[in-house]
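One chain comes next, on its own, written as structure tokens: the form predicted on its own.
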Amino acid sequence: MNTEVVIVGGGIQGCSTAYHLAKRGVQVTVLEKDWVSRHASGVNAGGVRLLGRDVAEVPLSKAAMALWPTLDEELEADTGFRARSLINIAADEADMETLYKRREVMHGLGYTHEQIIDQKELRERLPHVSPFCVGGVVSETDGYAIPYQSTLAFRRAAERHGARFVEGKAVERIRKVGPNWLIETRDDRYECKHLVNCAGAWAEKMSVMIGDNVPLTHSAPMLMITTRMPHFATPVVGAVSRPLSFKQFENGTVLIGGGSKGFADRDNNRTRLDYKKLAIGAKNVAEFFPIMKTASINRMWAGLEAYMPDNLPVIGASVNAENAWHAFGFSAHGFQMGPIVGQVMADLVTGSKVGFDLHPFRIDRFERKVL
């Protein structure tokens, strides 16, 4: 089967890329080994976060943040986006000193979206926070969306523009045939001019077949959600130096993250929970917010996520093959950037001007240079 572009991976990066390409009239096929939004893009916490980004990511993240408020209208779907602000809590004066130092760096780069708040304002915004907390930092535009709904919205919008999605077809072989790429699954063959690797936790396997080596690892970040509770927190909440992350939804349930990792079995498409770590995470939330001591956990899960050594993604061209592109390794914080990453990938594939510096995200940034 011939097509202009094949995208490997049906997460939010792959679906967003498919949408932006199809909207420009490009013939695109997405190959997903399971089903769209099966892994990281369907089971993450849904944070739409500009706060605390690595400085290399800030331009992309700011551009993505500008897109989220109108995304429902553009995609003709409900992404579940809510702008609620995000507050990272300072537990002590050492945390506040960390915030002051970061503010100096950010202001030096011209970024003023992170605003430090004192203990009084923290308690005004979060009345149920523990008395030991001394302040924090807030980004007013931040919030959350529903991961599965958002990814599916991009998929359906892409399909309306003519994109084709093929699920349940794992890529087994990739090779170059003249100027084109030949991609083989167990049952089918696809020939295309451009190949885009958005394969998430399996992306380094695709990279090797393309001709690029990359030190990608994978893990299983865990989440848990409570039964409904009285409303006590409007902002999304994190912490400066402790593993704290949660948000209370409109129905009263509280989603708790924090970065604790379970057990990842990538070869068998499975994850297992580490209940000891989950218990530590629950205890940590209750220390910051004593009201959470009464919470009942309703459900717990983990997803497979791809990580780079520097926690920055790979975005850009292959260094060893023509007409091959990568967008993966978002290290558990790529969901928010999905709308803009798809646009950037479409620019790369179509030869349009890219308005961002992608040098920090190049795939060969860890390779030793021979002098």
The other form holds:
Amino acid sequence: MNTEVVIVGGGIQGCSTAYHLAKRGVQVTVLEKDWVSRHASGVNAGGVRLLGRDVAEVPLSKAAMALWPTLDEELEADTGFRARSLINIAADEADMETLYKRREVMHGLGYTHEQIIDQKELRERLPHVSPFCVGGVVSETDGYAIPYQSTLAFRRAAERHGARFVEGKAVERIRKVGPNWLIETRDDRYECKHLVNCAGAWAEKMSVMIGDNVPLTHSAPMLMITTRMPHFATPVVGAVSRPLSFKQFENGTVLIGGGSKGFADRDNNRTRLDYKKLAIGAKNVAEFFPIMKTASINRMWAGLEAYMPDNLPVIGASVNAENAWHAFGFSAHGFQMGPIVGQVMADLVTGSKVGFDLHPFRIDRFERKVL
Amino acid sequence: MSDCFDIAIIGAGPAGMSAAITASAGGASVIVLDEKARAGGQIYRNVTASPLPSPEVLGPDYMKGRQLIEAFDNCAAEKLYQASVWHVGDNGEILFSYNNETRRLAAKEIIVTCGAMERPFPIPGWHLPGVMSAGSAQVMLKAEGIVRDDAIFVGTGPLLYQIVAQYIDLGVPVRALIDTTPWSSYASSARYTLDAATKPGMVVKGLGLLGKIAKAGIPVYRAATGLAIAGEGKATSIRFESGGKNYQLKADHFFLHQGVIPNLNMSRALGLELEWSEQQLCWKPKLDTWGQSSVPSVAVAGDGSGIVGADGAAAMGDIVALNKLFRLEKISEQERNQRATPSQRTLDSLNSFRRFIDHLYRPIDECRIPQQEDTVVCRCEERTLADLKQGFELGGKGPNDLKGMTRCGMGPCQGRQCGHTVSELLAQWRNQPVADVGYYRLRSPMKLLSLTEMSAFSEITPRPVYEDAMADKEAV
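Since the one above is the form predicted on its own, can you give the form predicted in complex with the partner chain too?
Below is the entire complex, every chain and molecule, led by the chain shown above.
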């Protein structure tokens, strides 16, 4: 079957790219090996975070942040987005030093969205924080959204503009036939002009078939969620140097992350939890917020996620093949950038001007290093 | 492998106790975990430590649990009570809460004997305070000796009649029994009378219960339909139709029951393959004749494998344990087959009788599949039939999609209460067999776990005496 663009991967990057392309009248098909939002895009912590981004990501992340409050209207759906602010807590003076240094760098680049707060203000914003915490840094625009709903919102909007989604079809072969790409699943063949690789934890397999090597790895960041608790935290909470991250939803449940990783069994689409590490995470939360000692854990899970060695994504053109484009390797913080990445990918595919410096995200950035 | 048990058994009901007796006698290092303070499971709850002055009043079926418990107490298996298992991995890892801490152990083979739970009864008002399951009422009686005066019992099935009879024997006034068994069930189950004839004693016992209820002068409303419980903030009345007449009865306590279904949370969290049983209208793990699941190291026995009753569970525990001994190379295949024969015969004849019971007390559609828009389906997240319908129309065609869209099944019970209802609803809406619809994917922990407990970790290993015993055995 013929189509202008095939996107491999039905996560938020793939769905957002499909939406932006379809909206511009491009004929697009998304091939998803499981079902839309099955992996990282469906089971992540839903953080919509600008705070603490690598400086290379800040322009994209800022642009995405401007889009989030408008998405429900634009996509005619409920992404569950709430702007609640995000505070990274400083546990000691060394953390405060880290924050001051970061402020210098950020101000030097003209970024002022991260505000350092002192102990008093920290306690005002988070009355239940442990007394030992000395301050922190806040980004007011940040918050959270519901990942599954957000990804589905892009999918539905894309479908309304004519995009096609094919689920349960893994891509087995990709090759160039003349000017076109021929993409084969077990049962079907797709011929298209442009190929977009948004295959997440499986993206390096696609890259190799396209002709690009990339040092992508995968892992399984773990999360747990509590039963409903009395409301005690409005902002999303993180920490400057400790693996702490949680948010309390409107229904009172508390989602605890922190980046500790379980075991990824990518070939079988499965993850296994590392309970010893989760135990450390649990201890940490209760240390920062004693009220959490009373929490009951309702569910724990992990999702398969793609990581790059520098924790920056790959966004841009293939270096070895024409009309192939990559957006993957978001290293567990790509959800927030989904809305803008789709726009960038659509610009790339349609040959429009891209308003961002994609140099830090090129796929061959590690090839040039001499070992 | 001193840090690893041969067999871990989860649940000390009839299946678990019987499996432990057989397995430990066969030379395996066995640990049994149960969340309660003593062995017995739901059926023999507290039979060795009853709060009642004379527990005999609860009947001989209850009292006979004492024998099994005694044999279990005397077997060599290690027993850990008040151990609440919240994770079982297909790698043999078991995590549980014990003494406010998280403990971990590993086993080569796992036998899941987590028993049954009562089938949800999703009629209008079933979520109101004042409504509880008849099984919970019985647990209250067995565990704490608490009863409720002037309650109304609603539903169908042996357990319902049994607890009404127990109330009568204790002299507790019962307001009414509203029986939902349709007249057609008596006729259609007649073709299984041959099956019933395999256990004539049990038929007589069943008839005896109904006779006792009639004789006690309790109002019995037969073949009731159109049930709805109502009340402001708490249940105060029930409406229904029986024999062509409409009734409204008032009470403070309503005890509902329409049979039991396998407790699936552990099977599902383990990722065991399930199959839909049309006879029992429930999901159950897909097992071979030795109770082996789709995960080779994991077997399931007792009501958790499909409803078999207490005696069937004990027989199955024996069969499964013999197979585990064979897998551990403690006995030969021939010895396994030979020794399993008596229990297999018992199980076969009980299963024939079960066919009769399952048909006679088949819960009616309107009490399983909610009809009214405002009937609550998911009690944890307070999702109604209307909420689910909306989710279905927005694309929630499978149980997991629907969960993602509506939060139905995401609460603390992890879908235990609504799982079957959702499967049957989706089957109806999709006009497909329930088997094609599937069931929720589940996550750890299988039950709520306190964050503080989670923070503390320690390991449990077999007692060294086992190593000695094993060495001795090998030396001989």
